[in-house]
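Only one chain is shown below, in C-alpha coordinates, and it's the form predicted alone.
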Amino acid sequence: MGGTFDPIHYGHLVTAEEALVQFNLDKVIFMPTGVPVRKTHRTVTPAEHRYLMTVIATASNPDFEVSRLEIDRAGLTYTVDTMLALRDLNGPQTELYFITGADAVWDILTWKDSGRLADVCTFIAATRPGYDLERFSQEDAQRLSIEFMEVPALAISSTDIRLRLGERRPVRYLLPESVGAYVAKNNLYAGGL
(Lines of atoms letter the chains of each structure in order from A and count residues from 1; the text may use other names and numbers.)
(Lines give C-alpha, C1' and ligand atoms only; values in the text may rest on other atoms or scores of the structure.)
Protein backbone atom coordinates (compact mmCIF):
# COMPACT_ATOMS: atom_id res chain seq x y z
CA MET A 1 0.00 0.00 0.00
CA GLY A 2 1.72 3.10 -1.23
CA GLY A 3 1.06 6.63 -0.14
CA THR A 4 2.44 9.77 1.34
CA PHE A 5 0.75 8.97 4.69
CA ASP A 6 0.91 12.63 5.66
CA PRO A 7 -0.47 11.66 8.18
CA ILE A 8 -1.68 8.07 8.15
CA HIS A 9 -5.30 7.77 9.32
CA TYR A 10 -8.09 5.26 9.91
CA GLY A 11 -9.14 5.38 6.25
CA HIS A 12 -5.73 3.96 5.28
CA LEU A 13 -5.89 1.28 7.97
CA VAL A 14 -9.44 0.18 7.16
CA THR A 15 -8.57 0.04 3.44
CA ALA A 16 -5.52 -2.13 4.13
CA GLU A 17 -7.48 -4.51 6.36
CA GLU A 18 -10.29 -4.76 3.82
CA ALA A 19 -7.84 -5.57 1.00
CA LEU A 20 -6.11 -8.15 3.18
CA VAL A 21 -9.40 -9.99 3.69
CA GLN A 22 -11.13 -9.45 0.33
CA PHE A 23 -8.10 -10.50 -1.72
CA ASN A 24 -6.76 -13.11 0.72
CA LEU A 25 -3.37 -11.41 0.94
CA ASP A 26 -0.53 -12.79 3.06
CA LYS A 27 0.31 -9.33 4.39
CA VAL A 28 0.07 -5.64 3.59
CA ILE A 29 3.30 -3.69 3.31
CA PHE A 30 2.83 0.03 3.87
CA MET A 31 5.23 1.94 1.64
CA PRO A 32 5.55 5.63 2.58
CA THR A 33 6.83 7.60 -0.40
CA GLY A 34 10.30 9.05 -0.25
CA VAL A 35 10.24 12.08 -2.53
CA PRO A 36 6.71 12.03 -3.99
CA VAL A 37 6.61 13.05 -7.65
CA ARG A 38 2.99 14.18 -7.57
CA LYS A 39 3.11 16.31 -4.42
CA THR A 40 5.15 19.22 -5.77
CA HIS A 41 2.23 21.62 -5.16
CA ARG A 42 2.72 21.53 -1.37
CA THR A 43 5.32 20.95 1.30
CA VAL A 44 5.42 17.33 2.39
CA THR A 45 6.30 16.37 5.95
CA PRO A 46 9.81 14.87 6.14
CA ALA A 47 9.89 11.19 5.19
CA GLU A 48 11.21 10.01 8.55
CA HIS A 49 8.20 11.50 10.39
CA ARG A 50 5.77 9.93 7.89
CA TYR A 51 7.55 6.58 8.22
CA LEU A 52 7.47 6.66 12.04
CA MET A 53 3.77 7.64 12.12
CA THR A 54 3.05 4.67 9.83
CA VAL A 55 5.03 2.31 12.07
CA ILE A 56 3.15 3.58 15.13
CA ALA A 57 -0.25 3.23 13.44
CA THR A 58 0.35 -0.33 12.17
CA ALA A 59 2.29 -1.79 15.11
CA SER A 60 -0.65 -3.65 16.64
CA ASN A 61 -1.54 -5.58 13.46
CA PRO A 62 0.70 -8.62 12.78
CA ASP A 63 -0.45 -8.68 9.14
CA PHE A 64 0.90 -5.17 8.49
CA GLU A 65 4.53 -4.23 7.80
CA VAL A 66 6.14 -0.90 6.98
CA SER A 67 8.94 -0.66 4.44
CA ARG A 68 11.70 1.93 4.13
CA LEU A 69 12.34 1.00 0.48
CA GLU A 70 11.11 4.28 -1.00
CA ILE A 71 12.29 6.46 1.88
CA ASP A 72 15.84 5.16 1.64
CA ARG A 73 15.95 5.44 -2.17
CA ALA A 74 17.65 8.58 -3.44
CA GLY A 75 15.77 10.83 -5.85
CA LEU A 76 12.16 10.85 -6.95
CA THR A 77 9.85 7.99 -6.03
CA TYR A 78 8.14 6.05 -8.84
CA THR A 79 5.74 3.17 -8.20
CA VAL A 80 7.12 1.10 -11.09
CA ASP A 81 10.63 1.14 -9.57
CA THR A 82 9.26 0.10 -6.18
CA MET A 83 7.17 -2.74 -7.57
CA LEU A 84 10.09 -4.04 -9.66
CA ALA A 85 12.30 -3.95 -6.54
CA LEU A 86 9.63 -5.88 -4.58
CA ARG A 87 9.45 -8.42 -7.42
CA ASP A 88 13.25 -8.84 -7.25
CA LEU A 89 13.17 -9.24 -3.46
CA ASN A 90 10.28 -11.73 -3.40
CA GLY A 91 10.79 -13.62 -6.66
CA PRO A 92 8.76 -13.71 -9.87
CA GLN A 93 6.31 -16.27 -8.46
CA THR A 94 5.03 -13.77 -5.88
CA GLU A 95 1.71 -12.17 -6.80
CA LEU A 96 1.97 -8.44 -6.08
CA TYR A 97 -0.87 -6.00 -5.51
CA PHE A 98 -0.73 -2.23 -5.22
CA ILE A 99 -3.44 -0.82 -2.95
CA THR A 100 -4.48 2.75 -3.63
CA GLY A 101 -7.50 5.00 -3.43
CA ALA A 102 -9.95 5.28 -6.29
CA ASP A 103 -8.96 8.93 -6.62
CA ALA A 104 -5.42 7.89 -7.60
CA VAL A 105 -6.67 5.31 -10.12
CA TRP A 106 -7.66 8.03 -12.57
CA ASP A 107 -3.98 9.05 -12.76
CA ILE A 108 -2.45 5.61 -13.33
CA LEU A 109 -2.36 6.10 -17.09
CA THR A 110 -0.05 9.09 -16.54
CA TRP A 111 2.33 7.26 -14.19
CA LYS A 112 5.85 6.40 -15.29
CA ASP A 113 5.84 3.13 -17.28
CA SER A 114 2.18 2.39 -16.47
CA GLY A 115 2.11 -0.42 -19.05
CA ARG A 116 5.08 -2.15 -17.46
CA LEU A 117 3.60 -1.57 -14.03
CA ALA A 118 0.46 -3.45 -15.09
CA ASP A 119 2.66 -6.46 -15.95
CA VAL A 120 4.18 -6.49 -12.46
CA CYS A 121 1.16 -6.01 -10.19
CA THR A 122 -2.59 -5.87 -9.88
CA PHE A 123 -4.04 -2.61 -8.62
CA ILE A 124 -6.62 -2.68 -5.85
CA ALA A 125 -8.56 0.58 -6.04
CA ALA A 126 -10.44 1.41 -2.86
CA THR A 127 -13.57 3.44 -3.38
CA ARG A 128 -14.46 6.32 -1.12
CA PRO A 129 -17.74 8.23 -0.93
CA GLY A 130 -18.22 10.58 -3.87
CA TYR A 131 -16.09 8.79 -6.47
CA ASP A 132 -17.81 7.72 -9.67
CA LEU A 133 -16.29 4.44 -10.86
CA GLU A 134 -18.16 4.74 -14.16
CA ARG A 135 -15.56 7.34 -15.20
CA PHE A 136 -13.01 4.56 -15.56
CA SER A 137 -13.61 2.44 -18.64
CA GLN A 138 -13.82 -1.32 -18.37
CA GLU A 139 -11.16 -1.52 -21.10
CA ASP A 140 -8.71 0.59 -19.07
CA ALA A 141 -9.46 -1.42 -15.92
CA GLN A 142 -8.64 -4.67 -17.70
CA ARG A 143 -5.57 -3.30 -19.49
CA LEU A 144 -4.11 -1.96 -16.25
CA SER A 145 -5.28 -4.92 -14.16
CA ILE A 146 -7.41 -2.96 -11.69
CA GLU A 147 -9.70 -4.54 -9.13
CA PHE A 148 -12.17 -2.23 -7.41
CA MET A 149 -12.91 -2.71 -3.73
CA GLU A 150 -15.62 -1.06 -1.69
CA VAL A 151 -14.53 0.13 1.72
CA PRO A 152 -16.87 1.04 4.56
CA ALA A 153 -17.82 4.69 4.25
CA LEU A 154 -14.90 6.58 5.75
CA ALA A 155 -14.67 10.09 4.33
CA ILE A 156 -11.31 10.76 5.97
CA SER A 157 -8.40 12.38 4.15
CA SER A 158 -4.90 13.41 5.15
CA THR A 159 -5.51 16.80 3.54
CA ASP A 160 -8.52 17.41 5.81
CA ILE A 161 -6.59 16.27 8.88
CA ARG A 162 -3.73 18.68 8.09
CA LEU A 163 -6.22 21.51 7.60
CA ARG A 164 -8.01 20.72 10.85
CA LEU A 165 -4.74 20.61 12.77
CA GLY A 166 -3.66 23.91 11.22
CA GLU A 167 -6.97 25.45 12.33
CA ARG A 168 -6.72 23.82 15.77
CA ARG A 169 -9.86 21.78 15.15
CA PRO A 170 -10.27 18.27 16.59
CA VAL A 171 -8.92 15.19 14.80
CA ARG A 172 -9.78 12.67 17.50
CA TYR A 173 -11.30 9.51 15.99
CA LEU A 174 -9.86 10.35 12.54
CA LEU A 175 -6.41 8.89 13.20
CA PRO A 176 -4.95 6.60 15.87
CA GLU A 177 -4.34 8.34 19.20
CA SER A 178 -0.70 7.27 19.08
CA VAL A 179 -0.26 9.06 15.73
CA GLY A 180 -2.02 12.14 17.14
CA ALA A 181 0.40 12.11 20.08
CA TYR A 182 3.37 11.84 17.69
CA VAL A 183 2.03 14.78 15.64
CA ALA A 184 1.63 16.89 18.80
CA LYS A 185 5.02 15.94 20.22
CA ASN A 186 6.80 16.86 16.98
CA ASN A 187 4.66 19.94 16.31
CA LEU A 188 3.69 18.72 12.84
CA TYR A 189 1.02 20.47 10.78
CA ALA A 190 0.86 23.50 13.06
CA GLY A 191 0.52 25.61 9.93
CA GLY A 192 -1.96 23.26 8.22
CA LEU A 193 -0.93 22.43 4.68
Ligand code: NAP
Given for the second form:
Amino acid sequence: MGGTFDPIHYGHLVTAEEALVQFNLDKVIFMPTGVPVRKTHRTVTPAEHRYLMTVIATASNPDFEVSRLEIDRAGLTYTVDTMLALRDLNGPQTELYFITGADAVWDILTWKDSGRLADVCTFIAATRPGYDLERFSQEDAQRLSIEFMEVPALAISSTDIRLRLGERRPVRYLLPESVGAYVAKNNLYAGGL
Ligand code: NAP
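Let me have the form predicted together with this ligand next, following on from the form predicted alone.
Let's see the whole complex now, leading with the same chain.
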Protein backbone atom coordinates (compact mmCIF):
# COMPACT_ATOMS: atom_id res chain seq x y z
CA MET A 1 0.00 0.00 0.00
CA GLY A 2 1.67 3.13 -1.23
CA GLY A 3 1.12 6.62 0.03
CA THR A 4 2.85 9.72 1.27
CA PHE A 5 1.03 9.19 4.59
CA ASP A 6 1.48 12.83 5.55
CA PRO A 7 -0.05 12.04 8.01
CA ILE A 8 -1.54 8.51 8.02
CA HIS A 9 -5.22 8.52 9.09
CA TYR A 10 -8.17 6.18 9.65
CA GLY A 11 -9.14 6.37 5.96
CA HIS A 12 -5.84 4.68 5.04
CA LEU A 13 -6.22 2.04 7.77
CA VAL A 14 -9.81 1.20 6.77
CA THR A 15 -8.70 0.99 3.12
CA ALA A 16 -5.96 -1.50 4.01
CA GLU A 17 -8.29 -3.66 6.10
CA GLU A 18 -10.96 -3.59 3.40
CA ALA A 19 -8.44 -4.63 0.71
CA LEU A 20 -7.10 -7.40 2.94
CA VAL A 21 -10.57 -8.92 3.28
CA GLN A 22 -12.02 -8.19 -0.19
CA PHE A 23 -8.98 -9.52 -2.05
CA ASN A 24 -8.10 -12.23 0.44
CA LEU A 25 -4.56 -10.92 0.91
CA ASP A 26 -1.98 -12.52 3.24
CA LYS A 27 -0.84 -9.14 4.53
CA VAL A 28 -0.68 -5.46 3.71
CA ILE A 29 2.72 -3.80 3.55
CA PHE A 30 2.50 -0.05 4.08
CA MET A 31 5.09 1.68 1.93
CA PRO A 32 5.65 5.35 2.82
CA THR A 33 6.91 7.16 -0.27
CA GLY A 34 10.52 8.29 -0.21
CA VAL A 35 10.73 11.35 -2.48
CA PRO A 36 7.33 11.66 -4.23
CA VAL A 37 7.56 12.46 -7.93
CA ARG A 38 4.53 14.73 -8.01
CA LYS A 39 4.93 16.74 -4.81
CA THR A 40 6.80 19.74 -6.09
CA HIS A 41 4.09 22.19 -4.97
CA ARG A 42 4.60 21.69 -1.25
CA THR A 43 7.18 20.51 1.25
CA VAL A 44 6.59 16.94 2.31
CA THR A 45 7.25 16.06 5.96
CA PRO A 46 10.62 14.28 6.40
CA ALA A 47 10.38 10.58 5.55
CA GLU A 48 11.45 9.40 9.00
CA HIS A 49 8.46 11.14 10.64
CA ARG A 50 6.04 9.72 8.04
CA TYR A 51 7.55 6.25 8.48
CA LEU A 52 7.32 6.39 12.29
CA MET A 53 3.71 7.62 12.22
CA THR A 54 2.88 4.68 9.91
CA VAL A 55 4.59 2.22 12.27
CA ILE A 56 2.71 3.64 15.28
CA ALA A 57 -0.65 3.53 13.45
CA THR A 58 -0.29 -0.08 12.30
CA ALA A 59 1.55 -1.59 15.30
CA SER A 60 -1.41 -3.45 16.80
CA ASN A 61 -2.49 -5.21 13.58
CA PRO A 62 -0.63 -8.51 12.93
CA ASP A 63 -1.63 -8.42 9.23
CA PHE A 64 -0.02 -5.02 8.65
CA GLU A 65 3.69 -4.36 8.08
CA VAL A 66 5.62 -1.21 7.23
CA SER A 67 8.52 -1.16 4.79
CA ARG A 68 11.46 1.23 4.58
CA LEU A 69 12.18 0.19 1.01
CA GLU A 70 11.19 3.49 -0.59
CA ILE A 71 12.43 5.84 2.09
CA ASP A 72 15.85 4.15 2.10
CA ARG A 73 16.16 4.21 -1.70
CA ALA A 74 17.99 7.21 -3.14
CA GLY A 75 16.39 9.47 -5.74
CA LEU A 76 12.77 9.98 -6.76
CA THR A 77 10.34 7.23 -5.79
CA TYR A 78 8.95 5.23 -8.70
CA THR A 79 6.41 2.52 -7.93
CA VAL A 80 7.73 0.25 -10.67
CA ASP A 81 11.11 0.03 -8.88
CA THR A 82 9.34 -0.89 -5.63
CA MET A 83 7.15 -3.58 -7.15
CA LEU A 84 10.07 -5.16 -9.00
CA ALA A 85 12.06 -5.17 -5.75
CA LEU A 86 9.14 -6.78 -3.89
CA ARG A 87 8.85 -9.43 -6.60
CA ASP A 88 12.58 -10.19 -6.28
CA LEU A 89 12.28 -10.39 -2.49
CA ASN A 90 9.20 -12.63 -2.47
CA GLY A 91 9.69 -14.70 -5.61
CA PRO A 92 7.89 -14.53 -8.98
CA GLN A 93 5.08 -16.85 -7.80
CA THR A 94 3.92 -14.26 -5.26
CA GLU A 95 0.80 -12.39 -6.33
CA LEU A 96 1.31 -8.67 -5.77
CA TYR A 97 -1.28 -5.90 -5.47
CA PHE A 98 -0.60 -2.20 -5.30
CA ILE A 99 -3.17 -0.37 -3.18
CA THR A 100 -3.49 3.38 -3.29
CA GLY A 101 -5.91 6.26 -3.86
CA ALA A 102 -7.77 6.39 -7.18
CA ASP A 103 -6.45 9.90 -7.91
CA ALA A 104 -2.92 8.58 -7.68
CA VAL A 105 -3.81 5.62 -9.91
CA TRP A 106 -5.23 8.09 -12.42
CA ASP A 107 -1.69 9.32 -12.91
CA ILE A 108 -0.67 5.78 -13.72
CA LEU A 109 -0.73 6.24 -17.46
CA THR A 110 2.10 8.71 -17.18
CA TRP A 111 4.06 6.78 -14.55
CA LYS A 112 7.45 5.35 -15.34
CA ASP A 113 7.00 1.95 -17.06
CA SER A 114 3.26 1.75 -16.33
CA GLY A 115 2.84 -1.14 -18.78
CA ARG A 116 5.55 -3.13 -17.03
CA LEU A 117 3.99 -2.29 -13.68
CA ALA A 118 0.69 -3.78 -14.81
CA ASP A 119 2.52 -7.04 -15.62
CA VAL A 120 3.89 -7.24 -12.08
CA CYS A 121 0.84 -6.30 -10.00
CA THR A 122 -2.88 -5.68 -9.87
CA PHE A 123 -3.90 -2.17 -8.80
CA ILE A 124 -6.49 -1.60 -6.10
CA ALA A 125 -7.73 1.97 -6.49
CA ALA A 126 -9.51 3.25 -3.40
CA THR A 127 -12.18 5.89 -4.01
CA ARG A 128 -13.90 8.40 -1.80
CA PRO A 129 -17.74 8.45 -1.84
CA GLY A 130 -19.00 10.26 -4.95
CA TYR A 131 -15.78 9.68 -6.89
CA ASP A 132 -16.30 9.96 -10.64
CA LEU A 133 -15.19 6.61 -12.06
CA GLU A 134 -15.89 7.90 -15.58
CA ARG A 135 -12.37 9.28 -15.47
CA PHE A 136 -11.14 5.76 -16.15
CA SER A 137 -11.97 4.14 -19.44
CA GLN A 138 -12.93 0.46 -19.31
CA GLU A 139 -10.03 -0.21 -21.67
CA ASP A 140 -7.44 1.38 -19.38
CA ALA A 141 -8.88 -0.33 -16.32
CA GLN A 142 -8.60 -3.72 -18.01
CA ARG A 143 -5.26 -3.13 -19.70
CA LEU A 144 -3.67 -1.98 -16.45
CA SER A 145 -5.50 -4.47 -14.16
CA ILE A 146 -7.20 -1.86 -11.98
CA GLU A 147 -9.74 -2.94 -9.36
CA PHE A 148 -11.86 -0.22 -7.74
CA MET A 149 -12.90 -0.20 -4.11
CA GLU A 150 -15.12 2.47 -2.56
CA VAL A 151 -14.10 3.34 0.97
CA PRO A 152 -16.52 5.64 2.85
CA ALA A 153 -13.88 6.34 5.51
CA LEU A 154 -11.79 8.07 2.82
CA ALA A 155 -13.92 11.13 3.45
CA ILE A 156 -10.97 11.74 5.79
CA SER A 157 -7.96 13.20 3.99
CA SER A 158 -4.38 14.08 4.92
CA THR A 159 -4.78 17.50 3.31
CA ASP A 160 -7.77 18.30 5.53
CA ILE A 161 -5.91 17.08 8.62
CA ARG A 162 -2.90 19.29 7.83
CA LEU A 163 -5.22 22.26 7.29
CA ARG A 164 -7.00 21.62 10.57
CA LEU A 165 -3.74 21.33 12.48
CA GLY A 166 -2.51 24.57 10.94
CA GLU A 167 -5.70 26.30 12.12
CA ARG A 168 -5.63 24.57 15.53
CA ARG A 169 -8.91 22.80 14.83
CA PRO A 170 -9.49 19.29 16.26
CA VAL A 171 -8.25 16.15 14.49
CA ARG A 172 -9.28 13.69 17.20
CA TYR A 173 -11.11 10.66 15.71
CA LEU A 174 -9.67 11.34 12.25
CA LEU A 175 -6.40 9.56 12.99
CA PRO A 176 -5.17 7.22 15.75
CA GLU A 177 -4.61 8.98 19.07
CA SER A 178 -1.02 7.73 19.15
CA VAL A 179 -0.33 9.40 15.80
CA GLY A 180 -1.97 12.60 17.06
CA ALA A 181 0.33 12.51 20.10
CA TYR A 182 3.37 12.00 17.83
CA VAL A 183 2.28 14.98 15.70
CA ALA A 184 1.89 17.18 18.79
CA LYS A 185 5.19 16.06 20.33
CA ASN A 186 7.11 16.86 17.15
CA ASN A 187 5.11 19.99 16.38
CA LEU A 188 4.31 18.76 12.86
CA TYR A 189 1.94 20.65 10.55
CA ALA A 190 1.85 23.77 12.72
CA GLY A 191 2.18 25.71 9.48
CA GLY A 192 -0.85 23.93 7.95
CA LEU A 193 -0.41 22.95 4.28
P1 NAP B 1 -1.43 11.73 -3.57
O2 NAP B 1 -1.36 12.46 -4.86
O3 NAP B 1 -0.94 12.41 -2.33
O4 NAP B 1 -2.86 11.21 -3.29
C5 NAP B 1 -3.85 11.15 -4.25
C6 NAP B 1 -5.13 10.79 -3.55
O7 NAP B 1 -5.09 9.42 -3.12
C8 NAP B 1 -5.41 11.61 -2.32
O9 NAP B 1 -6.78 11.81 -2.25
C10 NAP B 1 -4.90 10.73 -1.19
O11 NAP B 1 -5.53 10.98 0.04
C12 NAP B 1 -5.25 9.35 -1.70
N13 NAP B 1 -4.34 8.31 -1.20
C14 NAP B 1 -2.98 8.30 -1.26
N15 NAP B 1 -2.51 7.16 -0.75
C16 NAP B 1 -3.58 6.45 -0.35
C17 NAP B 1 -3.75 5.18 0.26
N18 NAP B 1 -2.68 4.43 0.54
N19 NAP B 1 -4.99 4.75 0.53
C20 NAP B 1 -6.06 5.51 0.23
N21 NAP B 1 -5.98 6.71 -0.35
C22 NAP B 1 -4.76 7.17 -0.63
O23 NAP B 1 -0.70 10.36 -3.75
P24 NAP B 1 0.68 9.94 -3.20
O25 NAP B 1 0.51 9.64 -1.76
O26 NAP B 1 1.72 10.93 -3.64
O27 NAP B 1 0.96 8.63 -4.05
C28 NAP B 1 0.26 7.44 -3.81
C29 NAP B 1 1.16 6.30 -4.26
O30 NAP B 1 1.35 6.33 -5.67
C31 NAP B 1 2.55 6.36 -3.62
O32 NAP B 1 2.96 5.07 -3.33
C33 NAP B 1 3.39 6.97 -4.74
O34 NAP B 1 4.77 6.60 -4.65
C35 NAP B 1 2.73 6.37 -5.97
N36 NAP B 1 2.99 7.19 -7.16
C37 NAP B 1 3.94 6.74 -8.01
C38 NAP B 1 4.27 7.46 -9.13
C39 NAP B 1 5.32 6.92 -10.06
O40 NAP B 1 5.77 5.80 -9.87
N41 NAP B 1 5.72 7.68 -11.05
C42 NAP B 1 3.62 8.68 -9.37
C43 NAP B 1 2.63 9.12 -8.48
C44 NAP B 1 2.34 8.36 -7.35
P45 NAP B 1 -4.63 11.32 1.32
O46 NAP B 1 -3.94 12.61 0.98
O47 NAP B 1 -5.61 11.44 2.42
O48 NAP B 1 -3.65 10.20 1.45
